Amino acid sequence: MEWWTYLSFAAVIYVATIVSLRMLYPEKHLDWSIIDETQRTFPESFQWGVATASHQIEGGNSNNWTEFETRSNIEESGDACDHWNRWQEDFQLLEELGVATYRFSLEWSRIEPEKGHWNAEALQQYSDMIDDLCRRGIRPMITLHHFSHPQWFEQREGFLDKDNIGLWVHYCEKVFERYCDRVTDWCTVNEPEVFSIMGYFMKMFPPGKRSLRSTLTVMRNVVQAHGIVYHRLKQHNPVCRIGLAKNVTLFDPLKRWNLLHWTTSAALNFVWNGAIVRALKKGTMFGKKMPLVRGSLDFIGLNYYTHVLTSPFLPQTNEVNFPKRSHETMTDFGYPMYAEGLERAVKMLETLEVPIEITENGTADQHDTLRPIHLQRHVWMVSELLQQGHDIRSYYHWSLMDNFEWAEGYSLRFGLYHVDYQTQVRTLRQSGSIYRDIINEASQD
């Protein structure tokens, strides 16, 4: 055969492959100009909430993050929102919004500041916070690990060393036994893929390393730790619902006719999403068997924000500025608003055959011009998915108020309430009023 025959044959195979990929993995985009986002319905049992994390709002912490802030010369969290001292005021904000549930995390470094030393005052304050939420008729959902942990745990190499898993399990059992009589919903870990990739490959989170081997080891150990904790806690109280919060970022090829871009997106989707979903379904991860992880869910938390258009040249610093489609709107975080992707994220996680709780969804928007649109579109998407029969039980907006946004410090604002960090005054934004109206309307349907 002549060279041009081989070339023609290769071209046919290439085109056929790309056409098949585009058909099998469509990238859905809606014409929002013809959609009325106010037309939505929700079942009476659907729960509306907001979410926060301890290190981002409490202030005055001393943990792996505060050490990393100093060492990496990034903006320090400091007093944050001073929530540790203002929590009653902030719980009043929850009532003003009309939420039925509140997701927050416990700060392990407050509760066990030194290995084996338990801070009775911190344990009591969290207990008081739980009691207060219950009195207000707001259901607590507690996250046991939301990126931060004690410095003594970090000094022992944290989750990089599998022998340390027992230390975290012991802490989880300690707080669970104390609070499970009032708290029925628990997230073991928040976004194990973000925690491991950002900390051990992207260098944006502590410990600020770059090692693919360490990244995969930490991800596997965190998921294994989740599985162990799930079974231990269910032995203590089988009535409680236990899950984890999974960030689903959709990786789409930047150029949908470029096979290299498709290959890149497939690899990233597997590492970021597929590996953990497979572990929870099959009990295997990166070639290791983890039988305790299989089926270790009463629900799966979905944290959804965006899709990322991928090529082999993605940024690997905290100066995030991802590409977008020409019609898409960029958020302050540097990624596009893509409400349509919520459908694919839900379908990905519903293969786990447990209810879905949307444990985070929101946008960075300093001037609150995009957030109202972002909120309306995503809530409308949830309504559509519910009408299609998808088992979604709740929606938690991220976040109640502006806070410390990890590597980005205070430059990004996610709050339904604006926070003046000088005076600590909270002010309801227009988007917060819209969310309050959405909750009120849903309760009257």
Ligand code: BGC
The other form holds:
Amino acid sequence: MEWWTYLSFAAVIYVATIVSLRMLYPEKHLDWSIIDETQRTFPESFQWGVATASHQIEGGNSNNWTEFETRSNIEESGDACDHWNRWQEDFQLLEELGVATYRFSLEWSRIEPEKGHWNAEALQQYSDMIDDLCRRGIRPMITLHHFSHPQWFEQREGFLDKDNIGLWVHYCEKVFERYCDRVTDWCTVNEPEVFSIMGYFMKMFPPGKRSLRSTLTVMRNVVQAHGIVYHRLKQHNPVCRIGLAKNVTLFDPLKRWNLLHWTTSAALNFVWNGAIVRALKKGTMFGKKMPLVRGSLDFIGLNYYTHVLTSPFLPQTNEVNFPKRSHETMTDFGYPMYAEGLERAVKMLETLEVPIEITENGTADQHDTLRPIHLQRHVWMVSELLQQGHDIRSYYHWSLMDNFEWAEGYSLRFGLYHVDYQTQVRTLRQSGSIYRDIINEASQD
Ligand code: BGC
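Having seen the form predicted on its own, can you show the form predicted together with this ligand?
Shown next: the complete complex, the earlier chain at its head.
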């Protein structure tokens, strides 16, 4: 055969592959100009909430993050929103929004500041907070690990060393025993993929390392730790619902005719999403068997923000604007608003065959120009998905108020309430009142 015959043959295979990929994995985009986002319906049982995390709002912490903040080039969390002292005022804000549920995390470094030393005051304060929420008719959902942990745990290499898992499990049992009489819903870990990739590959979270091997080890150990905690806590109280919060970022090829772009997005999708979903379904991860992880969920938390358009030339930090489709709008975080992606994220997680709680969704938007439409579109998508029969039980907006946005410090604002960090005054944004109306309207349906 002539060389050009080979070439033509290769070209036909290439085109056929690309055409099949494009058909198999369409990247849905809606014409929002013909959609009325206010046309939405929700079942009476649907729960509306907001979410926060301890290190992002409490202030005055001393943990793996504060240590990292002092030795890296990021803003220090400092007093944050001073929520540790102002929690009652902040719970009043929850009531004003009319939410039925509130997701927050416990700060392990406050509760166990030294290994084996339990801080009775901190335990009591969290207990008072839970009581107060219940009194206000707001259901608490607790996250047991949301990126921060005590420095003594970090010094022992944290989740990098599987022998440390027991230390976290012990802490989880302790707080669970104390609060499970009043708290039914528990998220073991927040975003194992973000925690491991940002901390051990992107150098943007503590401990600020770059090692693929460590990244995969930490991801596996955190998922394993979740599995162990799930079974231990269920033994204490089988009525509680336990799950984890999975960040689903969709990786789509930047150029949909480029096979290299498809290959990169498939690889990233596997490491970020597929490996964890598979572990929860089959009990294996990166070649290791983890039988305790299989089926270790009463619900799956979905944190959905965006899709990332990928090519082999990936940014090594997130100090850049990610690419976007020409019609898409950029958020302040430098990634596009892509509400349509919620459908694929839900379909991915429902293969786990447990109810879905949307444990986070929101946007960084300093001037609150994008957030109103961002919120409306995502809420409309939830309504559509419910009508198609997907089992989604709740929607938690990220976040109640502006807060410490990890490596981005205070530069990014995610709140339904604006926070003036000088005076600690909270002010409801327009998007906040839209959310309040959405909740109000849904309860009258
Ligand atoms: C994290 C939050 C964070 C939010 C916005 C999520 O991945 O759980 O802690 O603030 O994204 O970036």
